[in-house]
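Below sits a lone chain in structure tokens, taken as the form predicted alone.
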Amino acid sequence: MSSFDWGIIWREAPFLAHGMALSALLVVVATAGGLVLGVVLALMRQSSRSWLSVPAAGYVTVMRSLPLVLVLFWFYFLVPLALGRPVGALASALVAFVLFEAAFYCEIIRAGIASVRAGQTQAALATGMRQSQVFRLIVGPQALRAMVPLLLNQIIIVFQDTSLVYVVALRDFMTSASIVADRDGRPTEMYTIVAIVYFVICFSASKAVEIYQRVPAR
């Protein structure tokens, strides 16, 4: 049996570099557009009017129903054939977390807000305070001081989740680690590395979740 190569490790450093890239890249997108549409969906379930808030609850329980791979397929196979044109697997990926993750985001935010007593809520608008200025300086600061954590968790799954690309025909972090493995039959090397920057990462962020859990409310 060979010995344990760190050279091939630092080789490969470039290549595996631009998988990261691309798995940040997926990250940052998923979790800016999906808060985006989050924020819409939550308000469109936080709608009284039944035709906002039936398709929004129908769009996250579907989406939240279905694994992302399966997401990941509809639009790099499907999408394509409706638009009759070809998306290409980057937008495909892209498109397909951000819509993925909305639901997620959704009802992150809508717990958020329903974690703020409405009493408070009350109180204010009967002060004389209007609607918005009640979200802006009541609501919201709260609701954001209880969303922090779970959004920050469903950062670190996104992340994780980015390993699925490769079924549309992206090299992400995990397969050009795949890809180097296979090529130069050193699975041990590369993925013990894989498994340790997956560690770093994700632990690190599971640590400032929790030094941010215990700093007091202002």
Second form
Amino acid sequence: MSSFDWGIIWREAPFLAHGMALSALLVVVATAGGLVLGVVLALMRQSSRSWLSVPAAGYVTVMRSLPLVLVLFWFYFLVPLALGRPVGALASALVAFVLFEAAFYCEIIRAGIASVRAGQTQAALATGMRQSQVFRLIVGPQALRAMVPLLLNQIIIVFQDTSLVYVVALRDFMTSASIVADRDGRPTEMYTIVAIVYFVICFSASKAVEIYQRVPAR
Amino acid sequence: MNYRWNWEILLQEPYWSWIWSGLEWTLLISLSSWCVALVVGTLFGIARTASNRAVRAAADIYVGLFRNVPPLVQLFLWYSVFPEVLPEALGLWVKRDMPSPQFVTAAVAIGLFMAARVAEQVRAGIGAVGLRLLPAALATGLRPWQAYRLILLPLGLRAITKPLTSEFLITVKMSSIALTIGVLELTAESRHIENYTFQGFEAFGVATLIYLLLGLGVTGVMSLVDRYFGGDKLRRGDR
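Return one more block: the form predicted in complex with its partner chain, after the form predicted alone shown previously.
Zooming out: every chain and molecule, the one shown earlier first.
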């Protein structure tokens, strides 16, 4: 076995940084899009009209039962078919991430709203507030406070999930490293640095969330 | 969008056998990594409640390491890097000569990742129902390991059958990453069929359906387990 060549990490740093930029793009789009769609789904699930709540509940259940890899394959196949032209792996992966993560964001938002006790709503209504005011002034802020740590943790999970775009050959951080590893026969060096980078980012992020949670609410 | 539906293709050979063998691999990986996750996760979960600070720190490091590296990266570490850092003969055996190296690697890698998650649940379970019983158990003359085996674990594990069900479901979904090292499990086989026939709706549709059924199956089995051991009664508090 040849000795290790750690210099390869510095030589390939620009390529890896490029990959990390794509990972970051996926996280940002999946979170922004997933949150918007997640709010819509959560509101639909809260609705008393079953033609709104049943499809939303079904969507969330199905998405949460499927492996992300299968969802990536689905949209890699579906998006070009729906548009009638090839769109490339990035567009279909972005669609897949938004639609997949929306189901998870929906559940977090729902849990946040559910954590505000019903008495709060009743009391607010009794003071003469309208339904929309109750949500905006009473339930919303409290729900938000409850869901922020969960949302931040979910973003960390999404960041880890982005490594799975490997299966559609998108060059995120993980896939870029794997390309170098295969080309130069240096899996040990490349996967070690990949693991270290992911660990440092995820570990410090989750520690930060823990610290945030310990800060008492004002 | 023009698409020619052809659901019958799934019943044709070789596609039917592909799906079937994909399902078998998915079940094999899920079950074996779930066993690894339960055993290792319970051990580390217990260790995280230990009074010995070194034991607790070691378990915390395990959970911290395995939860903060993406499972796909862990799989590649076990598959490509682990054999390289072993002594040469052993590394070669792990890579090539042990029975179905890809499957074993995937089962172990997914199992050890899930173990970190299970450890968190076990710790929470023991902490929630059992830890305050430890002094009482010790006062009756039980040794610490007896107290865990006879009192803390039975109560703690019953308290967490719901979260463990979710972890089992995550394990089944996680088994799909084994395709990256060449295990032809369900997701891989559906992709395989789509590549051969261009019948994506049918290929991914049947895989979707099977994952949904597996999810229902896992939930059903776990609630039977829960009922058998009386976890539901414990949580309702009618004992």
